[in-house]
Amino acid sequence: MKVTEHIAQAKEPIISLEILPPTKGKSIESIYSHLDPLMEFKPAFINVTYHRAEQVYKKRADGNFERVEIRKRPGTVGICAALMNKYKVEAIPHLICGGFSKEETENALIDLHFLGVKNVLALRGDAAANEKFFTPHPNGHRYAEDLVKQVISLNQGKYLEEDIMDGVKTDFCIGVAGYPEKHFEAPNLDTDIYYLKRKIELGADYVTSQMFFNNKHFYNYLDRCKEHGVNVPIMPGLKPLTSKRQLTMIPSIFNVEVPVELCNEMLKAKTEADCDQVGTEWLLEQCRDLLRNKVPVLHFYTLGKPKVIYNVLKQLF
């Protein structure tokens, strides 16, 4: 079922989760042990992130260095299939521009269509670790809206090889990212929403937001999107903050604000358990407030702390 259908048919708020593929060499059991307790709350869909290859230098026997390409977290398509088979849940793979050619993207979409995947999340992705600014694959896309266009084309039966006539039409529901505190590269929030609206006008169906720790940012974002004519579902992205290190790491990586109150409570914590408790209480209150304001979905970035999210959901439902 498509995300938009889940939302339209739901009689109560929907839960969704997001996971990372395991690093190469690790078992998928690490995913299952992460998700098994959370399945008690019947998430409607599970997002699986997609990761570009990295360029690293390895020393050869002759003393020289050779640049090699390593993908540390492969397996997104396979994990989607495994989740659908094990949990009977919708799996949503991320698609990214960075590091992938148009042909690789098309082949991934064909595989996903064969597997019965109904939804994808189309993202530009981050710059490579050795790059200051995002550089697209030579035969890939520079912007997420170009990726949306490719998915729409495949939905219309239009393939990269122009000699394919009467190509099978896919039927992907397309999600895109939204940034309540604006994308760090955008000069202002209005410009950021302008580009979001372009993706919606091209055919994107829903928006999943970047994490935020102050609900006022999300409500302001909803209002501004509505003013700009963005009327698709916008899902709030939620993540527990559970360590003092994250007070600087999360703003640095994700360009989001940590409220003073949350920061002060975290700094008072003396143990890891205390930090978890602070994060749990803050996330719980965020969720309660969002539910009071009738959000249709609570989307949780579960990376690293499924137990905290479990405790929050247990108190909510």
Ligand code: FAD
Given for the second form:
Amino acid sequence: MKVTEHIAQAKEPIISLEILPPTKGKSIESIYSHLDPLMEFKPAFINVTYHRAEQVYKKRADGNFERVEIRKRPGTVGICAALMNKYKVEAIPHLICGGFSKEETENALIDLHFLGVKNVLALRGDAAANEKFFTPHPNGHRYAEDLVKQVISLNQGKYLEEDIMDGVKTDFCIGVAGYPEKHFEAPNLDTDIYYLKRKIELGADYVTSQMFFNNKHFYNYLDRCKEHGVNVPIMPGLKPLTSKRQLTMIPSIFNVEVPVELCNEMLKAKTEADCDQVGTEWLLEQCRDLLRNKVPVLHFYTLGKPKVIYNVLKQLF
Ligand code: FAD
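Structure of the form predicted in complex with the ligand, given the form predicted on its own:
Time for the whole complex; same chain goes first.
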């Protein structure tokens, strides 16, 4: 079922989870052991992230270094199929512009359509590790809105090869990313929402938000999006913060604020278990407040801490 249909029909808040494919060489069992306990809460969707190749330097036998491209986390499409098969759940693959040509994207969309995937999250992706700014693939897209356009074209039966007449129409429901504390490249929140609105006007159906640790950012974002005429569902992205290291790591990677109260509690924690407890309590309060404010979906970034998410969900439902 499409995300928008789920939301329209839901009588209870919907749970959505997000996972990363395992690194190359690791088994899919690591995903199952991560997700198995969480299935008790009947998530409606499981998002699977998409990852571009990275340039790394490998030492050759002669002592010189060689630059090679390695895709450390392949398998998004296969994992979606496996999750749908095993858990009978809607899997939502992420698609990114960075590192992929339009043709590779089209082929991935064809595979997903054949597998019965109904939803995709269309993203730009970040700059490659060796670049300061995002550079599109020579035959790819610069912005997520261009990827949205490609998915919409395929939904209309228009393929890249113009000779394909009467092409099968796909029917993807399209999600896009939104940033309650603005995307780090955007000059201000209004400009960022202006571009979000363009993605919606082109045909995107819903928004999944970047993580935030202070709900006031999310409520402000909902208000500002409404003022700009963005009227599609916006799902809050939620992540437990469970270590002192994350107090500096999360803001630097995701450009989000960690509130002073959360920092203070985390700094007081003495053991790993104390840190987990601080993260659990904070996330639980965030969720309770969001549910009181009638948010229809809670989207959890489960990476690395499924037990914390489990404990939060157990206390919520
Ligand atoms: P865009 O919507 O293209 O926006 C990028 C920037 O350009 C913004 O500052 C925006 O304001 C601006 N902009 C947009 N359109 C235009 C335009 N036409 N002209 C000028 N400026 C414009 N990354 C991955 O690599 N893999 C993933 O699986 C992944 N999953 C994610 C899931 C979620 C829910 C979120 C929030 C992020 C995810 N990311 C992922 C990270 C994301 O790829 C980065 O945040 C990226 O930098 C921006 O992606 P976007 O889709 O928001 O880009």
